[in-house]
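First, one chain by itself: the form predicted on its own, in structure tokens.
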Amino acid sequence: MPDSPSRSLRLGIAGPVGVGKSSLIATLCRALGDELALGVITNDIYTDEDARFLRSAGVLAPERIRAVETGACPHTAIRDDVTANLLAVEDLEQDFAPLDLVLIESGGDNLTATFSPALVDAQLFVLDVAGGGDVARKGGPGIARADLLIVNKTDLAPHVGVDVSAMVADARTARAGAPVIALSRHDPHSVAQLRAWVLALVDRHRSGDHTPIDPGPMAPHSHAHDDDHDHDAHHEHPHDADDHHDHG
């Protein structure tokens, strides 16, 4: 995918259900929404729940948040073959030109879903501390190679018997020091710094200093009752032959 300042910086947001992605990406609406122009994609599998929420909070014009029904397990509209996704964003991109910033929210899998680089310019990974402290520690291609790890809904951390600097300080080491936030959307400071985050990304894809970087393929996997969807770790995707590399 080519570098190209002239269009819309694309942030994939991935993670498990129910770590609160579509909730992080209002939070987003709401912190950048004065300076940046927006846009926002959604991916559910039979549904525009998320969608549906999103608009129904307010965050954006409604026009502005487009949903995607994948038909399908949701890493594979989002990494496998990711047409359906390009295309909604191009269509955005083009009604409301220019846009800075397209958020494109995955559906909710596993560990193990990561965005291809031909859908978007960087990518950050959501867990929850409700999902247990120990998480962080189990790697994984979006936890340990996304641009920038969310630890989101500290505030609940009291409630579940989480440590919050012990799950942090196990994804800086999983991470090998890359970025960790610790976010809650009720505590302003840690809502500022995703904030900066971003913008910084927003301006270094501005000025074409900002390289996408393909976090890995995801690790061998099967669905239940489903086998004819099988992913093995070492295979090429159609859309990656014009970049020459593959994902051994």
Given for the second form:
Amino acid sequence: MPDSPSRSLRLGIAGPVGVGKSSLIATLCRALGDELALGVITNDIYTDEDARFLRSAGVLAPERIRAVETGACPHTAIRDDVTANLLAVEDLEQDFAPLDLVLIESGGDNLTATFSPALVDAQLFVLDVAGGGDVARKGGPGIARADLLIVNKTDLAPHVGVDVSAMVADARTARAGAPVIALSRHDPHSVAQLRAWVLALVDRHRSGDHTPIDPGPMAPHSHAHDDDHDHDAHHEHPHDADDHHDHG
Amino acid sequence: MAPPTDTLVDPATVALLLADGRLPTGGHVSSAGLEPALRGGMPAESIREWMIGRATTVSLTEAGTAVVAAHLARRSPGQNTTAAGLDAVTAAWAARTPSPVQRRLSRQLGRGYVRLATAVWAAAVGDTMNPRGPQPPRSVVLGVIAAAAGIEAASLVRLVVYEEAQAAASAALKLEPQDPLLVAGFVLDACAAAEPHVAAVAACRRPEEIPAASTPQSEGWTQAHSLLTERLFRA
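Form predicted on its own already given; the form predicted together with its partner chain follows:
Full assembly next; the chain just shown is listed first.
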């Protein structure tokens, strides 16, 4: 559990495979490396590919980037049994004290894996436009309740036929107004927005004003338009009429 | 976090908790040496024999380490005299565990168990472990927990053997999928193979009595595995 705001802010980065989590971390390191002392933990399905990518990107000293093996269970390693990650974070914090921010990248898993508050103080959930414009609407714990939702690779939108503003509007609806940033690493304005969000969070963490929240466990399925949906046998929800309804 | 003091948990129940792969102490990152063996070229058809081999060698070294640690912790719970004794157990274990990769993994798993012990058996474990001493492996921490929970030596030996076999079995289903029920049988075969050794290992009292059962082929595989860029398990 988060013990003291004097230690680093631990920020999780979750989201499906291929949405650009590693690249986002590289962007964060470039944007924040001058003013914050950073460390990075990666969780790959096959170990250290992401760590090697980040080291080769040259955005941070290689020894500040560490890979954690997850025993083929990336969702377990950030949720049910965070031990390996927690020890790696503590080691990094000790070896490079004082760190301001540790970024923990989840192994790209699926739409439902989120970090436990036992491991992180806050988390980003990352989607990308290439995954389809309707993904944000489908919801799920990470999309709905992560501290920040990133709609990544907006520069690709014209090539994949996705309306970014509609996707972001869907995301804001799914999140009941919680923050969403449409990001492209080639768009300095969007990177500045992300940078400002993280710096504000670091400030709140330091002043003790930030309370970690749990986005919620993996859901077997999600319903887009009815948050109070009753899962009992007697529900009167018109399943046949609801074409937007998604069983994932 | 401490259990209510007026409730006694049977030691057998604590042993079940410790043997449960779902216990959140970081065990899921270990294949107990199986991934290194398979990546080193051992055929999948040999998994059962390999598990039996491990249960009658390395697992007994781990078990003996836990037994001696438990004996020391039982004699002087929570006292500083124990810390020096446990450091000697850790040294004896390290001398019998030639692979640096294996030692690092066991110490990492030991840290996971220290977290558990601190949360659940804080009063009994107290300052038994020397924070400035050598990092204890899982088997030493397990011994301290066993002493606090009242788990007797023979049960502790069986617990260690079972836990290692089950870790390999779980990993086998991810690495070389086959009938999971068949693999469950391998776990029992491994435990059965260790059974004739249980009494002798449970009788260990001093660090020098811990069985020294090195497996050079597996240790070589473990070292080589740590250099691969693609692997699912720590070792």
